[in-house]
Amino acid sequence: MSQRLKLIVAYDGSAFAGWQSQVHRKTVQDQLERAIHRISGAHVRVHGAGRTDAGVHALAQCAHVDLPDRRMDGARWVMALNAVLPATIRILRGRYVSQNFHARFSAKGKTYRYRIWAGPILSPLDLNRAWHVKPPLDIHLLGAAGERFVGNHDFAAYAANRGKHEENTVRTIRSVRVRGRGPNLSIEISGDGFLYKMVRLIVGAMVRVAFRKATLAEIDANLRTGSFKGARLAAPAEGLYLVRVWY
């Protein structure tokens, strides 16, 4: 029988240097692997659906781990892990899956949410939870800019260099939805895959248009040519949330 355990993980990214294990850095992956070792005695590798950067949050990151046995069912693993993990990480669900499942390679897409507080004063309860921008911000232009990214495009102009060349920079964005109530704005972006810092660069471009510091035509040109002219703005990490991984 399969010992591959699938986990749905939520975490406060402001407490970590990202998802991916790093030498001498506090990461979500390292915390999960230490917790599993503490419970089972096994040294295992936890595989995530994708990396999140330092400061980025997750409402439902997906991960899997291959365990040496099935002495505990998924529900008991959830309880055991939450008992030893820091309060900034919580396992929401856990169940055994087929060996054919892979948290990263089986994924069909992801949904991210970006929160913006467009008001003069940011509540301390939203510190490290939203990007604070000063009004006035044109929400209609924000939505119009988001619509430009929907479809199949070369997003080379909206990707950062992770230290290695990205051979394929074409991705499909299924939807960009802007919602707002007063100064509290959210942007939800769903797509089949995302390049390094792509969501943050898209949101940055949308906000520049909403402040009339850039035009819709500039976005069109960047997507058409795959290159960026002028200044790029990456939205801060603290406003970004991984909402869902699609399988």
The other form holds:
2 protein chains.
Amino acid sequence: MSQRLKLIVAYDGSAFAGWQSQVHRKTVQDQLERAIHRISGAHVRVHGAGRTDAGVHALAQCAHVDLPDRRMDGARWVMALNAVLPATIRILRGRYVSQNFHARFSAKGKTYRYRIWAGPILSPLDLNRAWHVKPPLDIHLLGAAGERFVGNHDFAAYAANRGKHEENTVRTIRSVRVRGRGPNLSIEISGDGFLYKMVRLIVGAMVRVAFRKATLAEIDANLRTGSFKGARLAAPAEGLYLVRVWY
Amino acid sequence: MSQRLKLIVAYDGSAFAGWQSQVHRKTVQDQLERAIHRISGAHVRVHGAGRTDAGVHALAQCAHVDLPDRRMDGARWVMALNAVLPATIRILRGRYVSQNFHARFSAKGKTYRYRIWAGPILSPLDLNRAWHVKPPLDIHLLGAAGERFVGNHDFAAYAANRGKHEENTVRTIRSVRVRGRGPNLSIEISGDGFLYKMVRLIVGAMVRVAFRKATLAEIDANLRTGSFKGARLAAPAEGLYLVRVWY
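Same protein, the form predicted together with a further copy of the same chain this time rather than the form predicted on its own?
Now the full complex is given, and it begins with the chain already shown.
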């Protein structure tokens, strides 16, 4: 009987080619699987709550793994993994859970944050950590655009590879909150689930409205028809942070 | 007649072997001199307000350079430099100043910030950007230790290479402010001038007191006698930020 370990994982997305295992690319999943093998000798598969793209950061990604035994408790696994993982990945917590728990399928929702720097010059310390857009950007329009996405909608117009991986493109966005202090803006989006690139496409649409390159009515029409009219913009990966997975 | 250009410069210290020019090492000064040469063809020397060590960040370092002519105004220089510099260095402002201005000798004071993460696990996003110390650390003692340094003192005990480069080791610290939210602490130190490694040695002494490995009385004695008793600890470079140079 295997033992299911749940892990909360943070990483600097700029150091990896995304979450998902890839041949000849450094990914978070590969690093975790290699670290577990180095510690226990076991070849296991790590299941993440979601596959973040290259450049996307995680403050608290969630994952589970089935271990062959329970020789080490959760706290020991946290220490052992952090001792062998690169410092660009940290295990924040670890505990055993029931076999009914699945990092991806048990998730009830996720919260993402998107950071924007709307000033003339991007600080070197925000490099790879925020989307640099040139001012002026209307923060009230940014918030108003975010509001249009809240609720239960068909997000087909705000998904990449539409219909390829996902049959049902209806999702519920619980909240979109815009906060800003000067040029330093952040958008926090919570929802029950997200299609591929959905957060980045929503943020891209919000920013286009805030630059008066698109209207609120266009967002409403895209959500109603499920097909995108006009120029679709995905906000770049480097501004995106997976903040929390809800179970 | 040369034209003196004043530059405000931000950089990510983890990308450089410090400010000062070095053979076969990537330094901020070298990058700036090379960028100016690429733009104007001129071989010039860039003078910084202070030489930050490898790993030390700058939010607003100040520098001046004497250009052979005034063909481009300050704003054009900012754009031209940012176009050729690596994104780990950004020029925030540029303007011509009188020949009487000297980035180093005209400085009336500097403000540094030191970031500490006093939690069990350092976030990957704070890697190379904060000093990771293991809790518990007494933030009230940290503040009390900082207060001892405020005022006019002989800082000989809190300088590296003492007496080698500096004859007069008396300096005035105007303020030491400790701010904290959970494990995320910052210390802001302003003063009229700083000896080599002085900020890092002060922060190291403060942290030793906050860990109850040293006493406030020891700091007082070291400031009084000018010689260090006990274990001297320099806080690591990666937590240090040059915030502002005062003229």
